[in-house]
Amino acid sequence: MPAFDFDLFVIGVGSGGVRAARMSAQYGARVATAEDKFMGGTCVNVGCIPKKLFVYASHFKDDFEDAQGYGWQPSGAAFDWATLVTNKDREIARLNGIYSGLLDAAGVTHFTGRARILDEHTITVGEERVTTEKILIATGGWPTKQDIPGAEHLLTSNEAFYLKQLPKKALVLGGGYIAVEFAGIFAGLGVDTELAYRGPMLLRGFDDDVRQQVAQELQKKGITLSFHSTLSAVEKRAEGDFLATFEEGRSVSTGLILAATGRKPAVADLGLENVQIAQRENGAIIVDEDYRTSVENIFALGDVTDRIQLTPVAIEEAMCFASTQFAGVRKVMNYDGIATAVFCQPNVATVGLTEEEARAQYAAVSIYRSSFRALKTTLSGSQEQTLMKLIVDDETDRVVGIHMVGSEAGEIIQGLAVAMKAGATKTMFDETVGIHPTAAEEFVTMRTKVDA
């Protein structure tokens, strides 16, 4: 007779839990999950899924307006936001029920609603108790609002996917890649857009030049982008729409404020004080590289640990952990290298260091930047500017950093991520015949070293 109900008791499933949660009962283990939101997490439901099917959406814009120089006239076509929230949530769905079968299949025992941890081997969901050997906390992240008056009329990404009608204008709060992605979907379509942020410049983290180039690509877009701008209060008018009033003393009126701030650790109410799991200040479990919180048989991982916050990183970090828990297979994850996107309009993506951080490691680096209107842009009449950097250490010829504003950016360094991760040199670039006439070969093509 087992000593608990379960080997494995996920708490939150979405992409790192389900993960961990079907690769350990794959292995054998006895494994129950609960979830109290939706099935998928953040990603499926509020974040990564939803945001990239309105990012595509909003760039149709932009696409009708290009063909017109390919001979394409313009037939009328109008937005109808209803339709794309519709859509939007068929496929989520459909989406939750793969999850959902994909736990069915692999014989996890699924509860719907709230877990807590009662003891180091209880867990309570509703009336219901059930014993555990093993915790995995994997129940990600929450978006913050300021604490200022009138917050109650902000919004976050999670309401933003469903919104009742598109206002006429909207101001979005943040410099980060949320904020910068909702500003570009509501610009695409057709809302008069501000994007008011704290900091002197948005994207605070990536490469300097990605982050000039980003600005100025989206004001292209009519967007309005306020720097030095912090909120202060809000005020719901009788007219039905918001007065944001800054620090610095001016005052907006706008139809919709959405406040892309920041996320922290979704742990509220999970029972951690009955078990005295150690966390950091923002309340991020703290883990060591097997995940194992200071509780000896309870762990954490994903968003919750607030390290790196990406679904991909969240399924690795759950494939290390069924194969070192219930594989016997001891893996430990490598954070060099992660490769990152944000879907604003044009797309950023980049993998590696910065020129900051490079120089900062390396005692001499190169840099080769370039520039340019893409091919599509010549007939379309946009202005768009593409951006594609290396950074090399100039001892060993490796490329440390690959950075990249244009079309398509995540699809290109998705590939150029497996080149860094195996040690290319910039001679190996310059060697690589390159693929004409696409925008990718630039990245090949590169030779002349720019002034720091």
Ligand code: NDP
The other form holds:
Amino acid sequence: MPAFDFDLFVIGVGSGGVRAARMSAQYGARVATAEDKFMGGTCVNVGCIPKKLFVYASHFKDDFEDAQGYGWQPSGAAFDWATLVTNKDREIARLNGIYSGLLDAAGVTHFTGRARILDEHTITVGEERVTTEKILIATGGWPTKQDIPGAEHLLTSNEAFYLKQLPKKALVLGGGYIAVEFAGIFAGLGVDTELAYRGPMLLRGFDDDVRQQVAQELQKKGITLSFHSTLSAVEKRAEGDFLATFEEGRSVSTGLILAATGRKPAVADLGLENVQIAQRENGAIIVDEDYRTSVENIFALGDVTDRIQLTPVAIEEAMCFASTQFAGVRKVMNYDGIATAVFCQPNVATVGLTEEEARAQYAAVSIYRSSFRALKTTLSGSQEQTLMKLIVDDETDRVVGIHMVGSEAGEIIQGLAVAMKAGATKTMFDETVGIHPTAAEEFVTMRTKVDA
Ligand code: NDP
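Switch over from the form predicted alone to the form predicted together with the named molecule, please.
Let's see the whole complex now, leading with the same chain.
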């Protein structure tokens, strides 16, 4: 008789939790999962997937405009928000089903409801109580809102995916991933959009050239950018009519206010206090390189540990966890060179160091930069600029940073991330023959260094 009901109990079935549960079960573990919200977590339900669908939807505005330079007259194009949301919901429901099916097929026992840790080896879900040898916390994160008068009127990305209707005007708060992505979505769908950010330039942490370029491109799309701007109060004047007042004294009237001001680890009401798990000040669960918490048999991975909040990172962490714990093969994740994309319009994608980071890390670096209008814009008349940038360590000739702002940047940088991981040098980039005519060929034809 096993000492416990399960070998592993996974709390949260988002990207990390599902992968950890499936892989552990495939390695022979008896696995249970619990979830009280949505199957597939943030990414599938209120994150990456519906966001990208909305980005596609909003980009058609540019496509219709561009088409005219190519001789097309798109007649009677009109957008219907309800159709988009309905179709998006249908696709999400399909994905929810796939996630359920994956767990079923792997022989995982799923509990629907809030799981709480009662002690090191006991979990409750509603009235049920089960015992488990190991526990994995993969509960993800949750959007935060500012603590200001009228905060109850602020929406977060969670609600933005289910709006009953689009407003005429929208105010987006924040300067990170979600803020620039949603500002682009709203603007593309015809909403008069302002992005208000407390700092001097959006996308803090990205390369400065990238940040400047994104700001210019968002403005070209008609988005109003307000920097050094901090919301101090919100007043609801009528349904869909809000007055936003800022610390700097100005007020704006708007139909919707989206707080895209960061996410916090989802640790509330998990019973962590019953097992004294060490947490950071913001609630993030502290783990070692095997995702072990301060309690020997309890583990955590993904956004709840607040390290790199990206779906593919949580998935890779889950692969390492399952292999180490249940396949007898220790796997430690390498966090270097993780590529990322921001699906603002045009997209940003990046891998490796920013110029600032590279200059701090290496004795001498060379910068190659190219800014141009892609071939497609010549007939369409679009003023969209594409930016590409390579950062090279002079001593080794290795490319240590690759950045792009432009159409399909994520698709292009994914391949280059492999090259960078493999240690590609600038000489190798130069020796690579381009594919013509593409925008991506610019990455292998940049020869002139930018003056330091
Ligand atoms: P980010 O951390 O990217 O951005 C948060 C923004 O809100 C920053 O501009 C920050 O400013 C600002 N902010 C934070 N606190 C306050 C405050 N109290 N008042 C005003 N502004 C504030 O978070 P997001 O919510 O945009 O996204 C969360 C994470 O999810 C991202 O970091 C990313 O890892 C992931 N994500 C990934 C996506 C992708 O892969 N495409 C898409 C969406 C999310 P400051 O810079 O000054 O701190």
